[in-house]
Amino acid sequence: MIFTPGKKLVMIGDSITDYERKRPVGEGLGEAIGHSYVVLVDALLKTTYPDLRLRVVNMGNSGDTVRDLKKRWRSDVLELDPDWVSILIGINDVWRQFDSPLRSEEHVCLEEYEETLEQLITFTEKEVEGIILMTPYYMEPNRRDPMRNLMDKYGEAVKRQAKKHGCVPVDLQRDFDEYLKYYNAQSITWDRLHPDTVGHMIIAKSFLRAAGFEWR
């Protein structure tokens, strides 16, 4: 397990992370942490590793691209003084190029995406024990599909930055592809992006596997 006792983990991203978390900081009792993979990670860590007393904070914000993360990085990450940071971003960076093709000002090209992601890493890596980078994904098994093909390129950018900076990589696309060998994407999502609880558990399992989680 990469986490040691008494640490704080801030998990930041877009709507996939957000899922109705409390504002301004997604931490506390009841539904404060939201309904995404974050609450599943928190519950599994607390019940399996209660001795860790790990604080998990949800700082997802629906609709965000990597540009938006950069704007709020100081207030929503650095000022929270985390020990670990988890980033899941890129879905909207790709999606806006397909659902809003004429609004080019909202499009985040691959080069800008990777450059901005690297800036966030360099802002943070000396302030924390570690950074966990999760790839964006699209629940479409046909890799020649235009949106899936582009999403894969953004996922490769995440992997490059993880390798370059010694971050912990989490390949969500790989694990969704494994699920899609047995089920249709419509069984867990209405748009191949926003998952139900099963989909969020896939993300949580991927994250925890990369963190060295073991049932005890």
Contents of the next structure:
Protein chains: 8
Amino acid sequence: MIFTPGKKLVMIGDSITDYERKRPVGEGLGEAIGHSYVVLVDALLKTTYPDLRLRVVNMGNSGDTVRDLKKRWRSDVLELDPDWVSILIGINDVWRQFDSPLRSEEHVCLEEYEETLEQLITFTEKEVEGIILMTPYYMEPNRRDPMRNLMDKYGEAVKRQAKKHGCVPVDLQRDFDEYLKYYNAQSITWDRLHPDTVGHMIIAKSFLRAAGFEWR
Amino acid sequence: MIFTPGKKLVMIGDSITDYERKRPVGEGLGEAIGHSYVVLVDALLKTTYPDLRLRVVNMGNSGDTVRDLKKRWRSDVLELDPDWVSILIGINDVWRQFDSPLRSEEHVCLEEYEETLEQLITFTEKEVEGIILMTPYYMEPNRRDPMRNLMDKYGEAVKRQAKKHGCVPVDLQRDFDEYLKYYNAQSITWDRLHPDTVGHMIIAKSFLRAAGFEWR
Amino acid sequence: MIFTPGKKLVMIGDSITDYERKRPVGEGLGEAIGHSYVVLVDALLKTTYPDLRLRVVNMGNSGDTVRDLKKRWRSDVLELDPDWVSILIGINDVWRQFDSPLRSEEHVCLEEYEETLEQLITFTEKEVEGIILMTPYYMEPNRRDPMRNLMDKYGEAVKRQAKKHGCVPVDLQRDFDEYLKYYNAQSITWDRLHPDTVGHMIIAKSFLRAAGFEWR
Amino acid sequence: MIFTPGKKLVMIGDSITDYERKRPVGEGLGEAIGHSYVVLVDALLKTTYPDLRLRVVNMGNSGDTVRDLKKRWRSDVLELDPDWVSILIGINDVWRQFDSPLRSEEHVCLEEYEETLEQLITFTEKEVEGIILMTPYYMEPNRRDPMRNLMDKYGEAVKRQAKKHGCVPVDLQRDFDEYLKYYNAQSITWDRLHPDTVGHMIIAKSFLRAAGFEWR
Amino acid sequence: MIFTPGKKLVMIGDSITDYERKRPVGEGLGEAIGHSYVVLVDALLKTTYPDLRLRVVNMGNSGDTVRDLKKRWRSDVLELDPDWVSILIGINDVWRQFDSPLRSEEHVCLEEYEETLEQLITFTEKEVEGIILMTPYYMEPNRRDPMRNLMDKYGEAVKRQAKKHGCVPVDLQRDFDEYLKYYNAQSITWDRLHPDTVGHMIIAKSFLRAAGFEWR
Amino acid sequence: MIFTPGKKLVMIGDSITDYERKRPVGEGLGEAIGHSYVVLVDALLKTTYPDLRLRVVNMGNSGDTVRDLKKRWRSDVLELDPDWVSILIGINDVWRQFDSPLRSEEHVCLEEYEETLEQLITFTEKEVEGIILMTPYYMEPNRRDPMRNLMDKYGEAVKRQAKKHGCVPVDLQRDFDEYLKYYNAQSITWDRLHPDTVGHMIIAKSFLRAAGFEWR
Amino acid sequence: MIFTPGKKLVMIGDSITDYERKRPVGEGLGEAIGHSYVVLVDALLKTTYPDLRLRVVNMGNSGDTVRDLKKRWRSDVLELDPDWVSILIGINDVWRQFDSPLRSEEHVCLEEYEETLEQLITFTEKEVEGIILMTPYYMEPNRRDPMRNLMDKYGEAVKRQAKKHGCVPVDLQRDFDEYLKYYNAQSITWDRLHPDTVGHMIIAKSFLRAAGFEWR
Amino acid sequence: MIFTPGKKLVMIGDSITDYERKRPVGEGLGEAIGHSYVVLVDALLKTTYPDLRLRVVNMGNSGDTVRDLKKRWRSDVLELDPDWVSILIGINDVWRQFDSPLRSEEHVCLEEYEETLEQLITFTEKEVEGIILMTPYYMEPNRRDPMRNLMDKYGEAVKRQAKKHGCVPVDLQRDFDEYLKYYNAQSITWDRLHPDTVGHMIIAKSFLRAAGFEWR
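Next, give the form predicted together with a further copy of the same chain, keeping in mind that what was shown is the form predicted on its own.
What follows is the entire complex, opening with the chain shown before.
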């Protein structure tokens, strides 16, 4: 288990992370933490390692690209003084190229994506114990599908940066691919991007395995 | 143009057709006809052939399979006394096999689909001037995708029945495929099934071309 | 077809144009473009000329007169950097003289209307490839009706300016008149101004004919 | 003044009369009587003839034609045991012929209109002290307008029946025509049928003049 | 009739006047003028003197005392540039002394009331053709009732100021008293202050009689 | 204290009693008992005599007269098997004569009131330990006010029946009169009938004094 | 793992189970399965044993006691034809004795509880592969607290019946007790009964451990 | 009775006090004073000592700790110019330590609590006639329960400060304990903190006994 007692983990990302979290900070009583994989990670950690007393904070914002993360990085990550940061970004960076092909001002190309992600890592790596980088994904098993194909390239960038900066990599695409051998994507998602609780559990389990979680 | 003056066309189907039409009958002032391809067909016909005085009625019901159409065929088609009937069904028959793989009681297999469709044609063909059969579609250009692959088989059944019974066939899948050479499916649909107005215009134009419509 | 590939068309006007478009800019996924003739123009162009990749933006504001357009011309037209601009204005300029006869401060007289319209053209003509000017209309076939009579004068002003500045003219009143030979105005409008989808299709077709659209 | 002390007046009609009256009976505290000319008639009578103690009941139903009135005549008029009955019907009978030209099953032609109106009078005349018949109207000053022209024919039928059966006639069309010499119809109505409070006051004053009302 | 053609009348007051008028100015299409006596005055004047072309504006604000009127007198009366101003104020000045006996900071005593009213008159009298002053009222026929008794004193102040400054006086209390000889107050008001449409008609008729209105 | 341990008290009446109690039975967790004097009686008894374990049930219905109570007496009182019943009725019986003077079918005259009240007592007196009868009231200190005057007669009937049948009388009018020596009615009620919490406390204290309650 | 491929598990209970599940059957797309431990069990099983293809159905009803379960057992359990049934009932049976001490008709005493539970088991055991019995719980660590003390007795009954009938026992109270050694109950529940997602994860993990679940 | 005529009492605290009071000041007509013990105190005082004419103002804010009270003390207490101030604070100071154990920045420890409370007293004591200090409470009879145990320490601090500064002490915990000998806490509260009207009556009676209230 990579987390030691009394630490704070900030999980940032887009609508996959957000899922109705409370503003301005997604932490606290009731449903403040939202309904995404973040609450599943928190519940599995709290019930399995109750002595860890880990604080988990959801800072996802629907619609964000890495360009948006950069704008709010100081207020939404650094000022919360985290010990660990997890990042799940890139889905909108790619999606806008497919759902809004004519509005190129909203596209974040691969080069900008990787450079900006590296800037975020650089701003943060000395301030925290570790950074966890999750790959964006597309719940389409056909790797030659144009959007899957491009998403894989963004995922490669994530893994490249994780290796370069010693971050913990989490390959969500691989774990969704594994699940899609058994069930069609349609059974857990309408748009191949936003999952139901089964899909969020896939993310939570990927994350926890990378963190050295042991079930008991 | 296959329609002669003073006729009534009933367009039946599932949520693609329905799109917030009025109950019990989708005809009349305001938005009674709904927001789907049906209103586009009506508007293009009324403005181009104002002398036709064609009545267009939307009888789509969200979620319907061909099994559901059969249950409401008497009240929702025959009792409206149409001169023409168009049918766009099959999407849910296929989709349930993918989004609800464990609830097999909701699946309508190809054999039941084609048999039931033929029953509806048989009930109706002597009562009307003609029947227009539209193929179900899946806005996925990869023909080896399992759901596209199965949808194509249902589309074949539609074309087979159109040929056998002398109905007017409308190959929606072909026209969506043509559009998808230029734009990604994501730009007109979230789930590759429910289109925006651009997608409904593709359906309306397919239908109208089959009906011998001439723009002016 | 007057539009060449990769251009942007901004369509501005009053509530006829607006029809629930998104703020601040009526372009994008879902129903951002609103439900007026603008979405019909966009859908007919996208499905017929998919290779054009034309961006269509709805900048209508309910209640606007030409006096209001002038106030927001910089932010709502010029700053969007369009290649083509279409204008449909004048209905409220005339209507206020009839529905609010005592509040003369809200009336825009013919002279002010034409002068302001010319100013908008002058501000814009050098910045764009072309301007499309649509006449205001009143769905009243009796040309001696006082409001129809006055609206015709505003329509003449539009046509005069189009000629003077080499803009593309669209005579909506003429095309509504043609339709009203077959159907009463009441069947497509409550107030002889705001049409249903059939009426918006009349506008869209007028516009497209003027733009050299060919159906296929 | 035709009303003597302690009587009950039931005013029936369509949406012009109804205007949010309470169900099942439009009489009582608060806004039970609705916001149409009925409340104005009641207020002018109560404040001018407080000793009359006249009960005024609103039984209008939005959308009704004379065909609909006949269906509810027993429950909504006779069973309320009125001393006086006023009828304002015919607008929808005519309007449906113009706004829904293809749905002829909703049209009430002049012959059916006059016959049914006479039946209602015949059912009622022996049970009450008097019947007040108001003409339907169309706030269009041009008598050659097709809908105005047809509405006038229905108004003639009302006046013919009033004369034949000794009912009190109220010529609303004439009084609206008078007002329209000074103001455009658009200033008091969106659709030339549903008036604002100024228009309802025209109806109330027509009614009261016919009833021998004296202002004080 | 005191009003000559083409004038503007601003009617100001408290919730009796306001009754859901539009902000910031209670004039215009639809229900902008609210539902109080103001709309009745406007409708009776428009329909009886259509050639007057009088503009009527509702500037009532719920809860206002004369102290509140003074604060908004410039923006809400003088800047609208009226030819005539009517004032109905004083009910809350008195009521607060009875419904909130312990919160004396909300009480406007008789002396302050009369002085402030006179200031408003002085600010205005040279700017307009005339001022119409309506007495506040309490729908309680027992003149020894403490609140009625005090209200009468405020009414006397209104009449005193009207006389001193040559304003048109309207004695609403007297006309309510007359009506209460025939009907109990409970039939037109819950709290003896806010009337239904019958009660607003009493106010409208009082006002119009003072203005020299002749019914026709 | 008239209540012995383990008993059930059903309190029935009109809107004064009801005040948003739960249906069908006003007893239980949360706000089931409503917000009227009933919850104050319950709270003062529970906190002062916790060992009594008295069940208090609110069965008021807004708008009820004694005529309405009779219709629901079996289901709403007898079938609940109470040990004690309290009745507060008569306000609407009187009020309708004042607020709806023309709708005499809604008036319950004094004779019918007293006879019906006696019937309810007779149905019940052998089934319960005791009946508590509260007088209706009007928060108008002037006894010559017509509605106060009539209400007093109904109150006399209540006291007469209490005496005749050995019920516990509660003179609410007397206790309101006492309070009104210090504060105006307007400070606790809008319509002199429906009190705020201060007014409900007056009722609760009257009731409790009659029941032999001792504060501690 | 006790579940073999292709089976159906029906999970029944009270509000702890229900948590906004869909009616009439809590199975299907979207949030039909609700937000309780049931969706967590389903997600952990689907993602860990994708080849099991287990159907999980939520049939909880808020407020139910074992007495209520018995009334709906045929329609809500047996007619769904399950292979496995889990039961979590008893919380309301006990709670009503504490929150509604005077309404003894709502109390389900220990004897009735155990007898009824045994009846449900007897009705079902031959129809299914197995029954899983979860103990009710109270998130109060002090075993001498009266409600905890009584809840433990109901839990003993559950374990007794599990042993007698060979059902799979799940001791939720024990697992909540374990968690409460680390965190106060207030951090996961407002009322010591309804948990947040952390608390539902405790239930889900207890259930899965009893079912032989192995994390991977 | 400690209150003399014509004084103002400001009651400040957290959600127990607040209970939907009006902003910015919880005083006035209707439900401005909220639904907590404050309205009960006001109603019992007004009806029992009508000649006192005591103003009672509710200034509770949901969620407040003593740290929050300090921030708003000037605007919410001193500027209202009270004669008496009552304080009920400390519940959230303790609760956050139990429901949010990891967010220590929200905890107000005993030392800070007592110091801040003393500051508030010091700011105020010379400005008013007296201060009434109510102990925070926890409706848990087991004194060894950790949260009860800690709450008792905060209650001791309140009593210590009351003694030191000559404030009127009100021991709410003692009075809740007394009630809990007869009824379980669950019957008047969901979370052992927020009471129903019975519980608020316990607080009101404790307060009034301390103030020398005599029932009559």
